[in-house]
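To begin, one chain is listed below as structure tokens, in the form predicted on its own.
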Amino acid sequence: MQTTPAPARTPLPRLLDARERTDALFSLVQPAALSQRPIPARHRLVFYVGHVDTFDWNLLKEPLGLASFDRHLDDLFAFGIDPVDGGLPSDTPVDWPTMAQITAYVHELRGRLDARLRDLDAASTPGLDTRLLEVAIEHRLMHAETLAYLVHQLPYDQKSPQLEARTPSTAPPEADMVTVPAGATVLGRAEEDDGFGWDNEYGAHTVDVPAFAIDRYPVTNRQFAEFVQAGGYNAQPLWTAEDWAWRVHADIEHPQFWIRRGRRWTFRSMFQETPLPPDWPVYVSHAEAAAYARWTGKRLPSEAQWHRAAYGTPDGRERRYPWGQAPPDPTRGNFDFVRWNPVSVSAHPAGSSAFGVMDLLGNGWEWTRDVFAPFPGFSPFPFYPGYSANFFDGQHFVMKGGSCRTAACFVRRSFRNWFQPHYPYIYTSFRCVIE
């Protein structure tokens, strides 16, 4: 299998491009709304204004020979995960620095970092692990997506309206399944592979996968509406005990992005409410996806099954991408910030796998049934030991593929995303398998 090309040697232009992504998201938010907390378990938006740059600073300042100029803010904006384990944060807007203070801090640290990076040849800089630069860039691009989840939940009048490119809604394709013959698939990256990978991606190993059938397309809004109408949210046997307790406690009765208007459903897109497109993939939590799968008599795929369906071929070889060796482009899927919304699950036939499985990269991450865990020989990054290891807790599930707000670098075959099963705000769909 061919490996990912090595990244460009000059880091600053790529870092600046990533900055433009996060800066553009913050510019969408009305200034007064930056103090809001759109998702109850997450930080206020003002935290992330400081965090995405503080992460770069804390990661790179010592290797680049720079000294801290505000240790308080270095610590305050250090970590961007959910702020309180098992509960909700209790801070108030006045507990945070003013936007003027944060803007001045960010301006200063960017200037110091950029001066050192401008003409940097990382390979000849003593003590600088070249992976640090990739971590800084990809971390920011990850936040370009997670920030979209947060901004998505703001009321429309707290955002600057943007033109949302739309394709006409069509009838959803006929739901059918593809038979994938038994075969082997390789999960993970090898140490000798070119390009960058996060620590959890390494540990290449072969998994033998028995024959199975998999949905050709992700589950659509129309299909999921049948589950809702049939009373799936009230059928306790379809849910695990933990998932049912969450559903009842949170009073979950339909997908987070759906709004009931009398007898019809609408979709809450980033900037406007629209009639629910039947041919778009449904965005749901792992708990909701698993309940739907049980309702159909199927189950969610394993990570290995998803890989086999996406990258395998009838002759036993594996592809770099579902469609082959060519790099990602907009004809292959809905990713890399081209759109704010999904499109029809049948919109990108050029992205089909060798087995005819469609819409694998972009348009919505896809849940698997596998708990996020290390591959054989896992070794954490010494400069970011908790990136993956903190989430090997049995409480997170692997997601594959990507969404419309996923950067192209993350649709590499080894990339693994993960989330808790009761988090309904993310751009994640699913498909089912029969074994």
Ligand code: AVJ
Contents of the next structure:
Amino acid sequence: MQTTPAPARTPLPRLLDARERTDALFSLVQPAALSQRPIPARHRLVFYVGHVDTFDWNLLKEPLGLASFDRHLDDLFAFGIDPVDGGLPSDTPVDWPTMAQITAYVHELRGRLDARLRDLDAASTPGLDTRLLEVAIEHRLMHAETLAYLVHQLPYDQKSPQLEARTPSTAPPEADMVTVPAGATVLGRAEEDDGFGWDNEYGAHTVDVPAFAIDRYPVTNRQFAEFVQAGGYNAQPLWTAEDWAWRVHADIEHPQFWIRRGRRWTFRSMFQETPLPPDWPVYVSHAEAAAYARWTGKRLPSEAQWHRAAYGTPDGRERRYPWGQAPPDPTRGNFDFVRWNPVSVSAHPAGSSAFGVMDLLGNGWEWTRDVFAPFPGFSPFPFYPGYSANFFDGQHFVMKGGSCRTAACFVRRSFRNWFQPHYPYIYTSFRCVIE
Ligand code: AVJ
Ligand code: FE
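Just the form predicted on its own so far, so send over the form predicted together with the ligand.
Starting with the chain above, the whole complex follows.
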């Protein structure tokens, strides 16, 4: 008997869902706080209110045959910032349009876009590249996460607490390592693969990975506290020269998400300060992760090692997801906006890889030791040439996995994320390898 496949969801409802995510984030911030800049190297929150919609408008208006009605705002909100030279923005709140102006502009462009998208049958619109709509949806979903980082750093009295799902109670993790035998792993996606991928995901290629051992779980707050206690932040030999210079200059003495209260640590969770949860993955910068790894006599994994640990199997075949072929669901890991905070690294046994490596997708991205660089044959999207290429500068490292605020579409195996090594605000943990 033949079963009818569920109809693929057309782009417009998915774009509307993504808008609800970003709208909800802005509406949990006190209106007066939208002029704040919670992270010094990023724009004020108002910029993002304009940006997530201006991006769609700039991307889609021409292909959809629509005309600009406010070129100044189209340009003002076009792109975010990621200064690599340590220089910080110096604008003031009055340099930005008022919220009333921004809201009117966003309302107008949404109306024009949606009117065109509603009667659009992309397949039968000659010349319309359907990847444009996927780019709009996924760009916005990425900002649903990067906005959560910003809102995370706002003082608690400037945001309204949201309900948090109950935390499953689980046995504490046992910090052991898993041996992964030598074998091949395929990084990247092929042109013929189903679904959408960004420019940097293409260029499928096989990497032979010698045998290695990898931590079964991400490094937890409990483990990282031993490093802090042992004086790891003052042990210069554990840090590279650049990382040490950053540590000293920025006066970093503990993870950004930890707060020292007398002789104890607390955790800056999204809506309240809590005693430091020992079994949650530690969120740290690449520099802190690498120093910890050196302290234990281990290294951060390469992208290929992480990939093999996640998708390889003892029989040599590779899986689509660590757990097999089944699509992602909340039993497999802490992703797709179910929670605002981590859970124990041992909370999702159903997400285990074939080699028994746990908590790979969700609950925190994971640093690799690889600089973000193009795969063989890389070519940028003509309609968004800078998405990846602007960051092939040796100043960004690859992250894999996903966090509690990562949309389910991004836990596909080819997805690659990246940030600067001295950016401590992201939901990113790590695990170590021995070679
Ligand atoms: C892929 C998450 C590193 O936030 O800098 C958003 C995504 N690019 N707007 C970033 C992105 C342009 C990007 N990351
Ligand atoms: Fe953006």
